[in-house]
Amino acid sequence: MIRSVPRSRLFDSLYLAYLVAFFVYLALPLLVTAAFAFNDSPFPSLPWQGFTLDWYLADGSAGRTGLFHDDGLLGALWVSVQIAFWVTLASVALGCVNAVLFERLQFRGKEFLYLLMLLPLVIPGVILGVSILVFYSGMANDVSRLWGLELDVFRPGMTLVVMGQVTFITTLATLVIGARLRKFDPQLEEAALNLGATPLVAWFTVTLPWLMPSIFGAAAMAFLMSFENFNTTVMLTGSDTPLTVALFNRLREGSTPVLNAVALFLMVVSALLALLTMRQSQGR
C-alpha cells in the first residue's frame, strides 16, 4: 500500500481482519498439532486429557513409547539428518560453480543452460524421481546383465537419494549464490590481482567472504528442503528409510500422537535454524 494515498476507516478494518484470518489459516493447523503433542490421549484428537510428557519421554513400559524411545523414527530421522548434509554439501558446492558461471563468463547457448538448469523446478517431483528412477535402475541393471558389474549405488537407496535431491535443490541454491554475486564488485577482486594475489588467492580472501551470507542461506535452504522432500524421495528410497517417508508409513497404519510429536520436533529445529542463518547473516 501507498501510506501517502487517503485510506478509510473501513479499508483499514478489511485490511486489518484479512491479515489476522491470514496468519490464523497458516498458524492454526501448526498450534493444533502442537497441542496434540501433549494430549495424554492414545489418539491425536479431541477432547483433552490432560497434560502428558509421554509422546517425547515413554520407553514402552506403560503401552506407550515416546519418540525419544522410539528406535524406528530415531533412525529414520538420522537417515534424514544424513541425506540433508550430503545434499547440502553438494548443492551449495555445485551452486558456486553454477553461480560463477552464469554471472561472470559469457558463452554460447549460455541461456539454454540456464533454462536447463531451472527445468528441475518446473518438473513435479514424483515425475522427477521416478525419471531418475527408471535411468539408474536400468542402467544397473544393463551393466549387470552385459558385464556382470553390480552397481548397487545405482539403485534405491541413500545415494540415490542424494543424487535426486540435488537435481532440484543445486537450482535453488545457484539462484541465492548468484543473486549474492552479481552484486559483488569485480574491481575488487581485481585490486587484489593488482597486489600479487593469485586468481585462487583472490577467491578465497576476496569474492568467497563476500558470499558467505548467501553461502549460509542457501545451505540452510538447503537443508531444511532436503529434510522435509517427500515426493521425489519416496520413490527412490531402500532400506534406509527416511523420517518423511518413514511417517508416511506409520500414517497409513493410523496416526497416532507421536506423529504430532514428531511434527514439532522438526518445527522448533526448523526454526531455530532460520533464527540462527539470519541472525549470521546479520552479523556478517
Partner chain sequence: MTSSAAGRLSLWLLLTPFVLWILLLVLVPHLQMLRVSFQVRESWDSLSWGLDQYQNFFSEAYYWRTFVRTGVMSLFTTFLTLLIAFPIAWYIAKMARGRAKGILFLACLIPFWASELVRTYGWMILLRESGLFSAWLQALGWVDGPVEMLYNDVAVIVGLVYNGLLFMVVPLVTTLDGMDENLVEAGYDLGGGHATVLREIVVPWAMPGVVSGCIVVFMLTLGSYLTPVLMGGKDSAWFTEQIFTQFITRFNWEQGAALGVLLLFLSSLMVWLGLKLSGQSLRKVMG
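Form predicted together with the partner chain structure, per the form predicted on its own context:
Below you will find a single chain and nothing else.
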C-alpha cells in the first residue's frame, strides 16, 4: 500500500480514478457557482446565455441590480466586516493570553481548566447561540420588566453576535498560538534577561516576534470563521443582518445570479486572505 510495497496495475488505476472523482466532487459545486455569476440569464441554471458582468455592475436601470449596487447586500457585507473585525481582535487577544497561561505557567487545576477551554469545540454552534441568547437577552428582558432599564446591548444584535462567535473562535486561536508557543525555547527569554532586558522587554523583543506568524494565522482564521459563520450568528442577529444571514434570506425567496456573484466574491476574498497568511508564514 505504501510506495515500497508492490501493487497491481488494476489497484493503481482504481485508486487514481477514485482520487480524480474525489477532487471533482470537491470542486464541482464551487466551479458551477462561480461560473453562473457570469451567465447572462436571470436564473442560475442552464442553458448558458453568454457572458455578462451585470450581476456585479448593473445599476438597476435595466431590471437587474448587481452586487455593487445592491444596498441590502452591501450593508450586510459591512455589518459582517465589522463583526469579523471585533471578533478577530477579541479572540486573538484572548488566544494569546490563554496560550501563555497554558503553555508557560504551572498552577493547580491546569488540566481541568484546559478541558474547559476545549469545551466550546464540542458544543454545537446552534447551542452556543441559543445559550447566549437565553442568558443575555433574557437578562435584558428581566431588567426591563423589573426596573424599566433598557439594556439594548444585550438584545439580539451585533454585540451578541460578536460575543457568540468569540466563544468558540477563542478556543481555535488559543490552539493555534499555543502550538507555536510550545515550540518556543524558554531559555531564549533567559538569554534576553541575561543580556540586560527586563522581563517585559524580553517578552516583546523575543517571545512576541516568535509568536507573530501564528498570531497572523490565528487572525486570518478568526476573520474567515467569523465571516462565514451562520449557525451561531443566526440565533443572535438583530435588525442589522450580517452577510451570511442576508444571503440565506435571499436564497429562501429564490435564487438569482447575484447570489452567485456574492459567493464568488467571498471565495476570492477568502482565498486571497489565506494565500496572504501562507506567504507570511513561509517568509519567516
